[in-house]
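Next up: a single chain in structure tokens, the form predicted on its own.
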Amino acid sequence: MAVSGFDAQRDRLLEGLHGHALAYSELGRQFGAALGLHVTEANALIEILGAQDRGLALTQSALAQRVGLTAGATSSLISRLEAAGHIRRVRDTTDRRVVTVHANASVDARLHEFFDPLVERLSAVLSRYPPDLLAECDRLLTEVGATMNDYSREQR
């Protein structure tokens, strides 16, 4: 059976965005392994600093749902962390049942030693891309990171 264009598009773009999640994970074990940790606590971290970076509050158990662990194995990968210097919880100045984690200084500091150089070259390629065509792109990834998501949601 002879495959459409749009068929041969689809192919491409989805095996475009599957090298990107492999490379981001690769990306996220290399941090990682130069702070001294395991893949998931990597993982754990470069949420929690991504939500830093968004200016968003992450709780044990959204921290859970965003690294697919229980909430125990979530609570001890915190203290891990916690333990080594990396991150901190804070409890919620208008509801104190609410306890919320945050990156330390040094790992965000170590975070922009790390990436900054990356998204230099991002960067980069980037610009050569008129603004409407990103426009577009920003779009595209919305939406398919949305649709995964609620996909996602659904296998649990």
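So that was the form predicted on its own. Now I'd like the form predicted in complex with the DNA, please.
A single chain, with no partners or molecules, comes next.
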């Protein structure tokens, strides 16, 4: 009984996470469509902007890993985003082999315009939960994510 109840609960949780991944994917497509971008281009731009909002600059190889492309395809993708005026390449000064990718302010504004209303709503949802529960969920998600990433690394 307890085992079977746990299994059902686990499956519900994993299914909820899967549903979120699909929703995330769809929102990325929609954001990209608004800028006339292909799926992978949109995903890349979101990654670049997300990193930038946290004060980090992605290298090309970091970006390649996050969007699941080879170096060649990523270079090509960056060129397209650069040609569209959304980003620019910057050669790193400490290691001249490395390129970092920087998004323009106008496209950052577009990202916020698209996602900020959603974040407001999610804030409203989350504010109805007690802070210690949020912290526990955060911890659980971090552990789940780390477990998945470890497993993924082992399959390479």
